[in-house]
Amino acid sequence: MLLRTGLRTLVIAVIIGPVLLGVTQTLTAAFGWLPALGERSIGVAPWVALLDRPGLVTSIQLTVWTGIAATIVGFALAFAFVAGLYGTPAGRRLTPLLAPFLATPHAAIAIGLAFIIAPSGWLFRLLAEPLQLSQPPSFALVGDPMGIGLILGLLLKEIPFLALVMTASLGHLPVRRWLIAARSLGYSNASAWLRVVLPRLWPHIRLPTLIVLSYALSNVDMALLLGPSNPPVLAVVVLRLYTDPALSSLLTAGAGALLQAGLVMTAFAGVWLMERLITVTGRIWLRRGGRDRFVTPLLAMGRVGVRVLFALGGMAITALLVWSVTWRWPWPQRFPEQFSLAAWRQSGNDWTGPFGHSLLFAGITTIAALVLAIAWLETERRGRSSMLAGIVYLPLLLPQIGFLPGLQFGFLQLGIDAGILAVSWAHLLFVFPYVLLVLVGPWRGFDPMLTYQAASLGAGPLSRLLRVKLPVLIGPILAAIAIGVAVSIAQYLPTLIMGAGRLSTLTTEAVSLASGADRRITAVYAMLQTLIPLLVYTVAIITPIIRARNRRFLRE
């Protein structure tokens, strides 16, 4: 009992307490109160800057249509894609392909999807000659003022993420069950998935759609790539306050921080009063009992749109990979006029530093987060649901630009000064709760007679663990280190700030070269922060088959 308590105590310590730590500087420091600089006058100073500030609101308005309007889609098309694939051949060829748009960065994603709708980029070079354009578009769809390029950016990371967890979920639900009897009553199959799986499922995935819509208000790096620059989306202005070389511009930002995370609770409060009124009325609609003719051509053309979307995500990646190997690609033809590794060759000494701090980096937080993993579902009991069991969460759900400043102020106080400590904490505050979501499903379900037997034939707790659970469970671990590293090699923020611009990994080396350097050499720095974690998802999916094969004696 005392070693459970104290394990849990040190997860939620080592995991929540930084966040707290830096919301309470972001917070105290938008009233004006930072000892660190001299600060101590409270008041209300630094919101009246903000508020002063032009442009303040095309921001908000910005940053409300470009998250709202990413998550309400990606959710929409995530749904219609398991709908209309669930349990057919080609849902099982398709769900693998998801696999490269998770391995891939937000960044390197939004750089790849630049090189495909800028000007002169391949979409417009492709349709140069039935178009007859003789020069590259006047119009841009990256940082278009609507932010219609940060959206199609978003909707390629939340599409395969939604959809993988919504069809994970499904494998605990009835779905085959429910199915046929709506049928058996009349519905049709789209009819089915809205009015009965869509209320049970719902539950399940309720908190990585809360994810997805934090990441969508509050991302920093897609909006640098992708988004509107003059003014940009709110993230950015308050990193760009917190960059400022003024130094009361802090206390500004920290204003601008909290207005961030104000923004995210009003949305979650909008997902709570939806949720309500959606179950208010669905029961006067479900009554009804009509037959929505409407709802399968709707669903049909939102696989259509999942398919164009993924094949503009593979166009992304497959740009990153062209323009890495370019020497010479003249407008408006539709392919290199010649290939050359020089920008390998010529970035090769720079890109080593940025290479060895992303590995550094995602091989500590992995670990780091693997343990802890692993000692909070250990300590977790079986059956019970625990007060505590979702703010190990909280990470994902408040902005990064809220709480991270801040965090910064407070480990400075501590004595921890921006270095691979700071980094590499910062990190595992986003590296753990993916890890632990991935992790939290197996373990829940596994077999306990398992160890139970082992026990029966005198093995220790650790024994059981280390040669019994372990063993039996490598493919979620090995997909729960896939995520890890993947996560932890996407991080931009957590390196920027936490790292005081010393520290530079392949992300914020991309992110910065993307605002104008040279296109081959930011595709070289975009495939490298690819190649990581695609690595890695192909080590955790083809170990865990070589290693069926290896056991196939112990089914016969």
Contents of the next structure:
Amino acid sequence: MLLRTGLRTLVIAVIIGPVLLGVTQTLTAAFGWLPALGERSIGVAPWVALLDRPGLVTSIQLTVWTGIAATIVGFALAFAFVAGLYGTPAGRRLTPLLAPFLATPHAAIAIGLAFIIAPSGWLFRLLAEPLQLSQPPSFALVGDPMGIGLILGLLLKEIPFLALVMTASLGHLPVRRWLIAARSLGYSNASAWLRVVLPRLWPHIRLPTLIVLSYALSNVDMALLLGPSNPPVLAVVVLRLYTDPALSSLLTAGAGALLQAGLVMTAFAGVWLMERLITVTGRIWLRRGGRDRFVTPLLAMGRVGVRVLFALGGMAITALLVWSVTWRWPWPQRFPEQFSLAAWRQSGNDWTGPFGHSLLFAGITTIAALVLAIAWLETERRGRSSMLAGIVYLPLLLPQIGFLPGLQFGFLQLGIDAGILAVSWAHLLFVFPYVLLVLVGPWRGFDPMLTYQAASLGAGPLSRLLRVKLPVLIGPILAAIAIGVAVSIAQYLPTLIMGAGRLSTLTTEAVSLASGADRRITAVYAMLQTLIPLLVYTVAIITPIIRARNRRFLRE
Amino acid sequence: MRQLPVVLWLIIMLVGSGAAMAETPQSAEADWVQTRADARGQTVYWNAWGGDSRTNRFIEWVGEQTEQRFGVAIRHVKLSDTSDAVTRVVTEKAAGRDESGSVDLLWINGPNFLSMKEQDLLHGPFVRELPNSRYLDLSPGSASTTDFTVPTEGFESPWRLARFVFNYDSARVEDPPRSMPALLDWARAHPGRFTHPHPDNFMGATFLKQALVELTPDPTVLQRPVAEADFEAATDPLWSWYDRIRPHLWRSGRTFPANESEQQQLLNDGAVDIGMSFDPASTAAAIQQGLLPESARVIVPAGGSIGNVSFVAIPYNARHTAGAKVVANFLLSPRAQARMQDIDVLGAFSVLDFDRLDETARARFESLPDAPALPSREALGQTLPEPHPSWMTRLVEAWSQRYTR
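For the form predicted in complex with the partner chain instead of the form predicted alone, what are the coordinates?
Next comes the full complex, and the chain you just saw is listed first.
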């Protein structure tokens, strides 16, 4: 009992402590209180300074538009994909394809996508001849004022995540039975998905959807690489304020961070409101029992949309590979003029350090997250999922820029230097909840009979865990490791802020190189960044298959 | 040159700028011996912009040399923006970390220097402690003692020269414009083929300053803080010029490349025809790296262009002050400066005063290779002084107010 409470308190302290520390610092800074800096004039001066910034309103509009559009479209397309391909051979073929996209870090996807859709990108190089373009078009999707490039980039990362979460959740629901019942009542397949399955699926995917919404509203690395720059989205404005040499900017940055958090909270409130609204009006719509005809083509369109996005994503990763082995590729040639491994060789001295750091952080945080997550799940009481249990997802729901700068301040005051500990801890805040998300389903679905049998054979608690439960759950554990590594490798802001630039990873290097002139070197970093999680994913997928060869019951 | 005998140091100190120094030469020499001893075994965290792979490789070479010669290793902390490191020092000061800070040496200029100097965040003055500072022209008002009109007072040590230049593809542009009014005419005739980096970025701000210097009625007011001048009157011609050129910029002047590297990529892709740089050698270097076509060339504005010296400074709370000084001193050695000016290595012009060099040192520079896209020192023409840093801040603010919607 004591052990149980102790373990749970430890997990909450490790994961939520830093968030609270960071939020407090941000909150006080936003109202002028930063005594360490000699700022003690409590008031609204930082807000005045923030509101005075040119283009702030545009930034907010842009943030809201890109974040909400990306989330709604992403959700709809992911649902259409899952619904349209449920139980079909194409579904079984395409679903595994989601994993590589999920594994590819945001920055790599964004860099690759920019290589495709920039005015001088691969797309227009291929179109140059048929369209008779002598110069790259002056129209562009990267950095466009509407943020279309940013939305596309977000979709490429969100759809695979949401689709996988939906597929996993559907596994626990008697979908086939519902569909048969609905169809026997004369509803089309698409209607049945929308009217019967979606309402029952929603509670299972609410949390992942909110995570996606928060990320879409507040991401920094994708917005830096694909979003407009004059003005940029709010999160980038806050980062710029935070890195401004003028002291007072830190206070303004605090106000900006709070505004960013406010936007996310408002969006959450909007989701909650929609939920209420749909619960009421949706019931009327359901009872009217219309056999809506328009949803079938809508679902089909969704499936096409997903395929187009996958093609773009595949092309983006291919573009990274091609650019990394290019020497010269002048516009408007369709393929490089000369190939060379020079970019890999030349940057060889440079990337080994960041490569090592990436591996180090991924290793430390994944192991720590796994241990904490198992401790959390093992101490969970059946059938009692309290509010408190949800709190560990807080780091994923709050915008990173809202508390990381404050956390850096707090850590410094506690004497935690910018270093391996600070960066690993910051990564852990985001790796742990994802690892938990992967494990929570399998853990709850674990057949307790196996434990009882082991106990009756005289196995103690630890040996029941290590020799029965973990081996049976090896598949989900490996999947959790793969997710953990991918999440850690992809972290941009935590590494940048907590590492003080001293600890560069492949991700921070790739993002800073992407603003440079050499696409070839950038491509090398983005490729390396993609390779690590892809390899881990492959291992995570293959190992259980090999292990399950002579254990039929593990295969399902 | 490996280990200068003590006697030789003594002679150099006595013959050199000894008279200008407060301390007696002997004690200065002894101090430096002490600094060298303290520095041995240190690792200097040099925070420097990391966006240029040639500079990065040069810094790597400097590290190998100082490691070999003085036992001082260098860790290059690659910044995407120098202000990141300034913020770091500010944050450390705020958190009460007055020693063992994380930044030892910082590549710095202009507003960042002014900001750190005003907040007492710099160690020094230290430049005259460096034996190799004898090769510099340290007279008051010289390029090596002024950073954007602000006297450096020995708080930062020079290492490379920078000059504003345009570059273009001579295969596509026959007669490039050589002044801001000519640029306007050219842009009208070739809509969408010119742009500049976003003014939030150093290069974009420098472009605005170059335009201001050329267009303002009386350039001398720019040498004083902006508060003492009539900003409206000084910048009015600039804005009316900019309002006229903006609609003809790439993507109608609604979006801008983030920095000069992105702009260079646009030039290489043929998305624009004219680019710019703050390093006259960067075009030749980019050609060698396959990042610009062979036909790329440099043009300097006819009336001269603004230029400055890049410096290194040591934060007040640096952990490895001695090591940082050894590195700053090595950067000023004729060996390092000549290698830096070698177009096959970096191509950045040296800050040394050639009149103060001996025969062997001068020979190092004379034997350097040449490249067609590399302008000679003469072709660069007149260097115009940088405006006071407060102008850059105000100018960028005013630009944002006007053109960020």
